[in-house]
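Shown here is one chain on its own, the form predicted on its own, set out as structure tokens.
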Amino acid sequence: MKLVVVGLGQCGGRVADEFALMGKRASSQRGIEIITGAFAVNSDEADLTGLRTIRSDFQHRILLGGRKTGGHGVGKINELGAQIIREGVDKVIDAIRTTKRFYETDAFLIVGAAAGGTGSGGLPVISEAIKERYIDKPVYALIVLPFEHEEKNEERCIYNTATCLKSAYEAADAVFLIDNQRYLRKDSSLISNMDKINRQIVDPFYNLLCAGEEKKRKRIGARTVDAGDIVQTLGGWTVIGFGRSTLATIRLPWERARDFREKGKETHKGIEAMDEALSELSVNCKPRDAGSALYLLSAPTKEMNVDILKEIGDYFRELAEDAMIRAGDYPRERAEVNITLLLSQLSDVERVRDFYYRVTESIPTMKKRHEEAEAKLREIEEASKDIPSLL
């Protein structure tokens, strides 16, 4: 599956500029395309400077705004983010022509942070315009929901989390969720090591969008996992699992076959990376609420055999047993059983709704603070009316 990859603000940069890495990745080490262009938009010239892959001219690196933010940025105010890429949209669409590969993009994926400014209110707003333009081709949207301690310190990152995720809902066809919060145990501190946190977000799609674009016979699974069959799984609320199962050794052509044991531990594994994937998808949610869910398994051809497949088909039948449930294989790693896993048209997102309630609670307690900071404002006007003006 070939991406167009299109970030806004810090978070989405970054995020995007991975994604253009990743790019690099496949066509170096497989010879193969899956990132045809990569882009950041953002109002803020220091974060745009601050990015390693994407292109450094002007229409890939792209600064919106900067008669309004004089090139620093919206301060958090999603509303005028998404009024500034709103003006700025011809010019991100005009950037996006200019791929030299464009037509054989399969979709597009927005990227941005919920609880920011550019991003949180530029998002859905390029979603809908690329929507409107391309018609014939999906428009997926990534968003990075905050940390916990954001959400705790500040109150404007709950309401742009919320107006952002669902502005995005009504905009794009599916929504991958991202909780950074669950990427921060995995022992990756947030001033030194967001880099690495950038890389776990976007690793888990390396095999899901190289799987398609392979060339080499070798490399070609018996059930290949291609760009029609990520479109059709993909809808409304979605997340992304991977999971790593290490083998032990892998058997060389002139040893002797392998007794039961061994038999039954390397079918094992396929649960394992099984049991992985599941225990770290983007978001915490539960199986048996997706609507339509895909698996990606990839190991040396000789580990792919009819009974892991069917175990590993068996197993996630029970989990998500009202999920219409695409499967693939993908002769790739050595000595690993990787699995990729997504769950679509999620009926039920806890995060999300938690977002939305407690949104929804605080209008009343945000509406009774401005009117008494205008009430005190006035008390203040009117203590000063008979002062004399030196204007």
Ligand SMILES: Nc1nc2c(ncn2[C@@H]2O[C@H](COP(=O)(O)OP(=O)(O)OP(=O)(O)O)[C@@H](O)[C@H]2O)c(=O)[nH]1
The other form holds:
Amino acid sequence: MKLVVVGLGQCGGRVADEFALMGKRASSQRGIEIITGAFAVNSDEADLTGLRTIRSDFQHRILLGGRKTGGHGVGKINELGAQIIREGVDKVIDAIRTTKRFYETDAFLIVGAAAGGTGSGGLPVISEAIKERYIDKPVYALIVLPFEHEEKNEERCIYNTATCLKSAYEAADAVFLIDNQRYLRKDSSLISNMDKINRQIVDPFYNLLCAGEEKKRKRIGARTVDAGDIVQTLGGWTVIGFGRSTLATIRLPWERARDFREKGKETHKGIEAMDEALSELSVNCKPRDAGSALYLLSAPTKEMNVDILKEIGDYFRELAEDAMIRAGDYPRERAEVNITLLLSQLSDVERVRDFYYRVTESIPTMKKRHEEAEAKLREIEEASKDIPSLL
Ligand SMILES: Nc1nc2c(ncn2[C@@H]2O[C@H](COP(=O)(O)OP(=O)(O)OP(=O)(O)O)[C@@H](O)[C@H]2O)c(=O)[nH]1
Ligand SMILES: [Mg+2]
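Mind sharing the form predicted together with the ligand? What's above is the form predicted on its own.
After this comes the whole thing, all chains and molecules, with the earlier chain placed first.
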């Protein structure tokens, strides 16, 4: 599958930069193209300068809202972010049009953080605008949710997140949810290492995008997963997961697994990888709530057999009873079995629901506070009415 990736705001730009790097890796290591264009859009000049892989000309790093923000971002006011992006949307569309293999591109991926200003406000606006202009290509959003400590300290963070999620869900064909907090579970030092988190966000997409683009016969699975399968699977709230299980011993070609116990262990590697993918989902959710799902099994050719595919299939079917499941295999020569998992058309995501409730609950207090502030302002104006003015 070939994507055009557009990142908005600081987070969006950096994650898009990581996708651009992944694209380079796919062409140098595997000789295939998965990212046809990568763009970063921001109201903050320094953020754009800090990127590494996205081309550094003004058509790939697009600065908007210059006069309004002085090149310093919108300071978490996502309405202002939305406005600035709306005013500059034609610049972005013009830039996208210069993509070399645009006609071969299967879909758009628009990336941003929900809690900030530029990305949060801009993501739904760009998604809608691209969707209107390119009706034949799906538009997917990838939204990064805030860390817990950000939610606790700032009301604005919750408000931005809820408004961004709601609008993006309306505008895009599917919304990938990525929870920053999830990456701290195993390694809390990551909080100061955004690069590492970004790599972990992007990595699960590698095999998924590559599998359908392979040209070499030995890399093409018995059942491939291509862009068509992915497009059919994706809709609404979506999460991605990746799990691996290393093959402890690399067997030499003449040592086949004849022993039935060893054979059993081998098959079990698939289940192990699936379990890890399920526990490493990008946002916590229940497989039972998925309306569609896709998994891609990747392993050395000789590890991939009917038993392993069947066992994973049976196991997953029990967990996601109501989902339309698509599956495929991708033979890669590596000493591991890994699984990429998409759960889509989710009917419930607790995290999203929670943001909506919290904002709805706080709206009356926010309104009251706003009214109180206005009343105070009127009062002080009233008190000054008999004072001579110098203007
Ligand atoms: N995963 C990840 N999250 C990030 C990164 N940079 C910022 N964030 C998160 O993104 C949210 C803030 O959004 P930003 O992208 O910084 O904001 P912005 O879109 O640039 O908007 P303004 O700066 O307000 O104009 C917070 O929840 C941060 O934790 C990053 O590189 N990776
Ligand atoms: Mg910023």
